[in-house]
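Next comes just one chain, in structure tokens: the form predicted alone.
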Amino acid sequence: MSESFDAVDVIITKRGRGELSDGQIDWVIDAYTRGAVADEQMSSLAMAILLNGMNRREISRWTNAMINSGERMDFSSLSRPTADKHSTGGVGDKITLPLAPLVAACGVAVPQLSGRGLGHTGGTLDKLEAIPGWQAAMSNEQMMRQLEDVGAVICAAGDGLAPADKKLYALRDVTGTVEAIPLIASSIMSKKIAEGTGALVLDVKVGSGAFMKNVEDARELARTMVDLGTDAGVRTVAMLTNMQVPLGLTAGNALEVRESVEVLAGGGPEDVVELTLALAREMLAAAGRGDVDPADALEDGRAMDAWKAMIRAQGGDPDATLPVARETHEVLAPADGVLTELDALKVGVAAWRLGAGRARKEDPVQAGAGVEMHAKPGATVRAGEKLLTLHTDTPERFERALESLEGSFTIAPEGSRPDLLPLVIEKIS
């Protein structure tokens, strides 16, 4: 890179809206990453670029430069094409852990590199590491052996992938800038471009319990994906998905793998089912198996296969017992009538305040904690039934949880009706 550029003037040429040379963008990513521009500085940037935007071309630079800014991966030389999946996030999504395996049932490899929870948002990591034994770090000769054997992988990121998305997250964390669509859409798709993989899903979540509350951020976010991933020669598809509502039944770590199993069993939740068999069409068309359904996988026991098969390679025993919490609490229907809502947010505050998530990074989870849910929106509940359990082993924890459950569900008379989204919103290809 001979051409240097000054941090000032590219701050001052996007805070007078102004467009970022391609020039300016891979010298200014370089520049942070090693250090050479100050997180002020980066911070300043941060900010210009939340109220003022990018347009497609700089969205487009700004995010091959942070995969320059690392390692890229290759799975070329595996005899199956990819596919990965990437959720915004929501509570009660658990839909990593039966689609991974799923979709590697159905002939493609699905290389999945996932992240913890921070806040109210479960990380698919936490969950799995509620398996006794299982290993959440691999080197990337495990990780293609595994494509190969088993066609399946979910683990985390290394550090080589996009450093300077890892840099700027954390700025971005604690500047007010984390909402800025740009940089959002380019620290997702530079990890999911980097990954090297042929095709890519993206669930993009709507609704309280979501990153973006409302259709028209959520679609503006997915069509910024999805032409950064085209760009860059990815086929990428994302849906948009109601997180209005929890997904499925539990909201914990390791209630959730407990649903997850019983959903590659054959039964599980409805919801989950749905958005997991949605998915995996996609994720198969996208990667040329379009003609598999992948509801028959779930039917003859192959995605449970494959599943018992990921699990081992990492070290867990799928047959263990899970870890339960020591104490429970229920909370219990108010009134006669039908369950109208169900807030996503304050059930998913309620199990982090529970010890299924966490606060800062460092923070331990406990693989017990969460909420149980016994009716969804639209079910017809008595008074004195239970419709929540909490599971936590600090039972001074309930306090704080039920207090974030304030408000959280609403009972209306019997013949009324929910007024929600669909599960899946629409498509944008």
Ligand code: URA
Second form
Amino acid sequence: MSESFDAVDVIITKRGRGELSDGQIDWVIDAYTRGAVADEQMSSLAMAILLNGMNRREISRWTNAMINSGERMDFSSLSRPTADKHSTGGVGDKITLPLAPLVAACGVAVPQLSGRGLGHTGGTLDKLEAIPGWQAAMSNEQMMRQLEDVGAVICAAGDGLAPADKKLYALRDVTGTVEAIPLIASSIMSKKIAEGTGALVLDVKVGSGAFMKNVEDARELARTMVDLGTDAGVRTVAMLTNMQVPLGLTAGNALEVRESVEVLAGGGPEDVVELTLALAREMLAAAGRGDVDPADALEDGRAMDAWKAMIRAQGGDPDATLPVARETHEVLAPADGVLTELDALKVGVAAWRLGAGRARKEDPVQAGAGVEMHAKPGATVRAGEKLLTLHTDTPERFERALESLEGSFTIAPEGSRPDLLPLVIEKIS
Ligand code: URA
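May I ask for the structure of the form predicted in complex with uracil (URA) now, the form predicted alone having been displayed?
Whole complex next, starting from this chain.
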């Protein structure tokens, strides 16, 4: 087959800070997906994009080309509106688990196509797979039926959705080109637009445990994604939220399921409850149901009923005992004072090294592994009190996990206050 463009010309255009034409973009994504552009050429182009950026037209065209590389789902025949949430990923970020059934209990269907974790941020599917019997794989027909009957689905994205992104993301992961805002924005939004949700709330994390380490970069990523969603006819808003500190008191698969169930039962850590309700309100508003208060559905048990129905519909037993790791190790407070810092990245890496996450995508994860936190910044602690409990089935992992926790917390004299960003930093719409 004769090709309409030459990969080297496309690379040289971007290397020279030029704009890629619509034709060049459509061609390069299509040709890469079919194997006519080689990995080394695409990685060179990705690096040129990382260094020289893309304008709004280029990002929009790039996103569309990735959407067009696969199938598009359509939920318009459902009897209720749809809304989805996407988080850019963080430590202890289990919010999808209570959020999807909560929003479903308020009359808006939630089609969540999720992934598995790679690196220090956990994957939603890994967390749910800690529940005995629960299955991540679903056909499109099963998904439609469950959305109609239960109102919420959390399942694995099929291979048909944005296959260009699947290939490109794997390449970026090994070529130092993940952190390019145009590439992150188009990667996330191509999947979300192809998924066919009517409304979308983006939770853009900021801080050590997130891709975006500062508010300015997070704002630029959020603005780019909101524009992409809006241009594609998806009502999209973004919230910048704090990821300097882990969310909640657990990082690890079964540990996070347990905490999510506590939230659905009306308890749970304050920050998890606050963020779940804030995102639920945005999803309901974006889906045209801003008159409904999700706090009521959390209080009166409707969200818990929707959770149990969602888990059962996918083969899981919501009342089964969750897996527990075989071994634990406690980290004690070395002094009296106020905990002022608890670094999200270091806790995330520790949970990962304990077996909660994977280094290669084919690695298994341990359902019970992870880190339990007994105090969060702002708490007064006494010397010798438990600060963290590490959980794993394989105690030889404790040493490396403890290494990653070195310098992870600060205990300051009494009267000190943590200097942290607020949980919800700002909204971009
Ligand atoms: N998540 C994605 O899906 N893509 C990225 O590029 C980064 C995070």
